[in-house]
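This document starts with one chain, in the form predicted on its own, laid out as structure tokens.
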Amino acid sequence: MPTLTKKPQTRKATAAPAELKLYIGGKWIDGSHDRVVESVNPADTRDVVARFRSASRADALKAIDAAENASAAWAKTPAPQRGRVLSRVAEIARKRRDELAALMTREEGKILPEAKGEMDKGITLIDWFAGEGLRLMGTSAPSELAGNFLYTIRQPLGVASIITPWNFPWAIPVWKTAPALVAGNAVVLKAASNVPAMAVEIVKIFEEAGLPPGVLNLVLGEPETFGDALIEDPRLKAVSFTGSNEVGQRVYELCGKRGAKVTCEMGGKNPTVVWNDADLNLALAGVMKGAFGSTGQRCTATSRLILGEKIYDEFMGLLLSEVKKIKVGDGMDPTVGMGPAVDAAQLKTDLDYIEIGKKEGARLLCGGGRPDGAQLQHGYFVEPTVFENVKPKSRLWQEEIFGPVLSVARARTFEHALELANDCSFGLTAAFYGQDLTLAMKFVEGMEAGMVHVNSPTIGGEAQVPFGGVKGSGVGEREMSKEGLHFFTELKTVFLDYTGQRRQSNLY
């Protein structure tokens, strides 16, 4: 008998669930593990969204098989016509934003606005590497040599396999498969399992797009079912993760043994300090977004607030009042400010570490547990949750919870809110408001973080620019931009000596 995993315990009368299937040859497959999985609707778990048969480690390898032999002719395809399936890519879901968005939020359980804000910032990036089809340059050089001319140019790896978490279940998988493909590699995805419907979304659009069969090739299924496999094979040249620390080093250290180029996007425990000179409401409007905007379940949430001490009881006066007025439910209610966590495993992490803050001397100012309603009780939902007093080597303060769940401290001193900023094992993304731009550039230059923002709240990237942490948050090259394209590509240097005639030189 099948084994069948997140299965609800009562449902409600809904329309059967969609059943899903794996991509692989440009063949839509069942997959041949005897496990079954469910998806469902986390502000309502009587509601199952999708169904699908997870994938073995014998089709993880057959998808792997299906790569490698389009990869070279994918490969020799001029880079501008990869572009062009792309543009077509973005066309279609463009048309298609509104359908996808409530998809997302039916089976992620973010709020529609935020579902809509991803499928815009997807779509914007693919766009933007689109365009890269036709700027995938190399450099020019001049040579020490007469008649030499010296140049780069940057080609596909081949195969590249591309692991994405279920928290940005559009713009993750589109940011990381959009540069692989207009490089010229070719692709095997394998999405989270808690939210395997967007995923087949994803393929079925770049399969009207025109892209050929083999070229983006879809596993759906728990790790364990077909284990390492699309880590550890040899034919693939590349590795491409987001998720959590302890599986991503996993991944970094199987990569780094067989040489595989490797990125992996991990963690967050993002610091925001608003200093004693800052437009509190400016701040406030950031600290409300970055902390409780897609349930905190972002890499880059506010999950540590600093205040400088001339304006910290102001500013929290402020900020438990806004605080205590988000309505927490159902997504698709216009009226909700936050939806659910994401599954069962989730929830309890979030009400764990509330008391774990507890425990250790933090003081609970608001939320802390499960709202009432009897319009809530079938769903994943947590209340937005304030601590004050947060020790700096509490667990509350240093690990990442990813959950609507904000750890405040008081600082005295500039020199001591970028101390408490910086004392943390994370290092993705940090905030500061303030007036006095020698102490913003204090702290853009004193942050140990991948990116800063300057009066913006810590969420948020764009397409044109690096995305990517230090420490703690990311290991190999950034994502997004020209740096995300290039991590596709193999650089080559090319020495031409179009005279024809072999030079002695003792420049070697």
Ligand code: UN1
Given for the second form:
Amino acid sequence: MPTLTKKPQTRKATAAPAELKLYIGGKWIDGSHDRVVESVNPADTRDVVARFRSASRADALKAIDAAENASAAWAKTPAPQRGRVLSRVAEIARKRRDELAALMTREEGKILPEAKGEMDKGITLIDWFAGEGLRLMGTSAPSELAGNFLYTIRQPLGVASIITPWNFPWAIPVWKTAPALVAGNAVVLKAASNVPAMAVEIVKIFEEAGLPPGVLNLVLGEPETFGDALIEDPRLKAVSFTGSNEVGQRVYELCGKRGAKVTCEMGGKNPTVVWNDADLNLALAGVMKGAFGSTGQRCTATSRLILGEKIYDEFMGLLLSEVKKIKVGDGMDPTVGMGPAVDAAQLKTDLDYIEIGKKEGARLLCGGGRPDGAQLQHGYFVEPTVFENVKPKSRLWQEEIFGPVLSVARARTFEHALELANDCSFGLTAAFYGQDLTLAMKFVEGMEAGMVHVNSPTIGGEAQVPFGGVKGSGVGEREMSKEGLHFFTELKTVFLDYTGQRRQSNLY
Ligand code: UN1
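What's the form predicted together with 2-aminohexanedioic acid (UN1) like, now that we've got the form predicted on its own?
Now the complete complex, all chains and molecules, led by this one.
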């Protein structure tokens, strides 16, 4: 392995960096690219969590070869048996939940309770998809003709490529991988380079659960080290991507050109409307969680707040006093309410947008920079930040930041609130807080979003219902639930004529 520039002394005793490998065809192998990538603890960058040698283009192609070779036998394995492998995955993950949550906090930075919540969510998703092994059903239909049987079956696609981001290092890889596998596909997983240790643990769990070699392969590295191999290779029948709009757009175009199935789950700029008759304490809790939970680093984060005029001052008073109470720091400390930005690039984006907001004339009410404190000097910390008087056409109102920056606007009427909420190129999720059922239902109907919450925050999802957005937030099939499973299948319609009736009929 090429030598790395030595880091300054490491802080207190932390685990030595894990030396990670790629997983191809059931074997752990070193990446063959020269580039060595390190993942560091974003709360203290002297703590190196893991390092690995990047995959090269040849490694990525090898992973596709391995998946291709394993896919036929896996496709023939009865779906209930495939589901049972997932049940074992869930069982192992349940046992390792706290240990993996701690790894997640160390590598990604979210506070420990959030990491535990993410573990639980991922496990529930695996449980759900494990059960789908028993329910991979088609439908039957009455035929126009006597003695005919019409039905559909769901078959695997072959090899799927799964490309996942860093902000949910456990839940997103499993919520894509589990349906792909139970549907009978082989998978090449490419996890984000700044959370590789978690990706390796995920694959180890599938290995321990008895998944045959080659059915799940792991490639680590920056796309520039292996190019577009995991999007463009014609053997990849489906590509499932979660990440930025910029990359998602490209994935969509490349897959569209060659006719591959594609689902891209991209950004959000999710509004919460707190209407004049809302339970303000309930709304406050939802906005706090939505805007500052996970350091605002979720596509479902609440980044736009629209307040009814009558409660504006009262709600802002409550909000600012809560925001000022948030303790920023290392997510392993139980008194900390918000962890760091994930890396230097995200921290810079957050700080840049704060400057943009100021230049655009929005009024900064709290936060707006890096927090003080000796123990925070080695991490990518940013203060929870609130702006008011944010103009609807401004960049602060329109663009995804992916950080703890909340923009607030005032609405004169309910219609104005809905118009402000919809005036955005994204459409992932939205929330409405209020008691008036008619207004709540008008919001549900009129909101251009894939998911709408009434009296609950914009974040989250549940395994059994579809997850995804409209407008710039997503293309392709929804994730989770039946829809998430169906994406990884090909539907075949079967015309079974057991009496020869079709020969004489004029049916087209
Ligand atoms: C959640 O809000 O719990 O990347 C899930 C994201 C989304 C997942 C959000 N795909 O933030």
